[in-house]
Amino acid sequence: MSSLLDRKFCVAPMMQYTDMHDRYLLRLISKKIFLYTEMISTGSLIYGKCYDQLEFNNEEHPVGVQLGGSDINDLIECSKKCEQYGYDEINLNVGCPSDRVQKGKFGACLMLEPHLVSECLSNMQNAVKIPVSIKCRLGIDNHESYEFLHNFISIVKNSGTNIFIIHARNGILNGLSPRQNRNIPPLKYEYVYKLKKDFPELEIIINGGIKNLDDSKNHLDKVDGVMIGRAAYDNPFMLKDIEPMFYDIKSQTNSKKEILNLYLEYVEEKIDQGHNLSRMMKHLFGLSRGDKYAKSFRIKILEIIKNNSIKEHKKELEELLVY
């Protein structure tokens, strides 16, 4: 299924990270990143029915759902689930190397399946009207070569998926924890160049290890999109330059104080509505990232957190943002 969706700039799936607080505060820096939700298991949507993981706010359009799962029929009642909720794109995890994750049967392990994977695929296009994606790795273990992803992309676009996001590592299913699967097998960007050469026709978002938006310029010559993942969550407000310098927007962002007080207002609606102020402030660590008083203002964000006291500390946090 083709999308007219942006694709151009996406923030990545992070497990304890984009939670729909951590996309509010994203979307308040940068109108045109694309943001996905964290993984969400087909199990904890069918049998926990954990429908709160779904949960996101209007103002996150575009928004896509990541899922986690291999059992075609969850897959397909998840999905119709997902386009209900009012979800912009649906996203298959085939990327995720942990071993909770294995155990299930889904993630970067569906690598060796790719029929299973493209039938999965199929039938979740079948069952919804908005765009169904894949994310996976180059290979895993010791399916290393470019040869290997050229073969699963090949069986896996017979699916009718078009839009391939690829982090661009290994994954090492058997003695790496999932952090260090994001930083120890080595990054071959030229293997996802080559997939575009060779699939003009799909949409190929390339993934991990981008830092900034210098490297993101030199991938988009070569690749559709970039998805970047702990350099957005660390830094977030570098996302304001992606309007003027990709797009010829003016950014609509002006400063981090600004940021900081549309999220501190927001922050009071939601708690509430009864969510959690600590994981709420947390995301906002970042936002003082390159700053003078940095280290202060998280300080202050963790006092605030201890005594349930944005109203009292808010002009506090302010003066502690430099920018």
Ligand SMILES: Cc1cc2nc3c(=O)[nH]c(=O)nc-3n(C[C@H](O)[C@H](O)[C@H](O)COP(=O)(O)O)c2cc1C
Second form
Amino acid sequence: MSSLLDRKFCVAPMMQYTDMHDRYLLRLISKKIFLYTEMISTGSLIYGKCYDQLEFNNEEHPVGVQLGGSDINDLIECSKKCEQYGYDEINLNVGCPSDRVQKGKFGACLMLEPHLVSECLSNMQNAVKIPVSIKCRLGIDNHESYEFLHNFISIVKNSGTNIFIIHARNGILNGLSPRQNRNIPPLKYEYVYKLKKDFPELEIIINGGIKNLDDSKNHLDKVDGVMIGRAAYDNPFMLKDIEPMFYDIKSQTNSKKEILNLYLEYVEEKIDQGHNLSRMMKHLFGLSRGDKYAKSFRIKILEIIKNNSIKEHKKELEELLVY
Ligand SMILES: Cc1cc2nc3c(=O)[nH]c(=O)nc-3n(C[C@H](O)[C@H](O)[C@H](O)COP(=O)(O)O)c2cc1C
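Could I see the form predicted together with this ligand next, after the form predicted alone?
So here's everything in the complex, that chain up top.
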């Protein structure tokens, strides 16, 4: 399904990181980025009745939800639910290498089952009007050739899905932890560039190891979009340059202090609704990245969490940011 949404810059789905609060913070910094939820398994939605995992803020749009699963009926049910909640896109996770996920027969192990992935995606797409996308790896274990990836995409694209987010590394299912799987298998960006050449009709978004907007610029000469994960979390303020650098729009984000104050207003509101202070505040750690008082800023945040004292320490926290 073709889509008018702009995915030139995406922030990667990251469990325990890109929750609704982090996404709210990121949206304060850039209006243009495309956001994704953490992976939500169909099992926890349907059988755990954890539909509150789907909660998000209106300000987050455009935002996609990432599902993990491989049971077609469950994926259909969850896709419908996600559309009702108001998400802009549904993404299927075919990249997570964790043991738990493998046992559930979803995530990266599905790279070996392109026909099943294709069936899942076409059923999901038939169930909803919003676009359905996939996030996958280059291959898994010793399936390392470009031909393997080419074959996977050739089959999966028959589902009608044309948005492919590719983490440019193999997944290693036995022997490496999820964390190691994000660092040890070598990045092969050239495979992703070649995919775009071989399938120009597909929207190809490259992911893995992208550190900053200058690197992004180089990738964008060859593919349709970039997805940044850890670098965006560790230093969210770098996203403020997306508008001026890539859209010729003056950034609306003036200073870190302004972002901090807007976010703290949000946190105070959410505390009243029963959200967890620590979960919300930890997303601020990266805001002081590179600043003179970065360490003191982080210590002050911990103090605020411990004493539940935003009001009392707001000003001090602001003063620890350089601008
Ligand atoms: C803490 C953490 C949690 C992650 N959780 C998910 C997830 O839920 N779904 C997913 O597709 N990828 C997940 N990833 C992988 C990222 O989306 C991304 O593919 C990977 O970090 C490589 O991009 P980067 O080098 O820009 O961080 C996670 C990564 C991290 C660091």
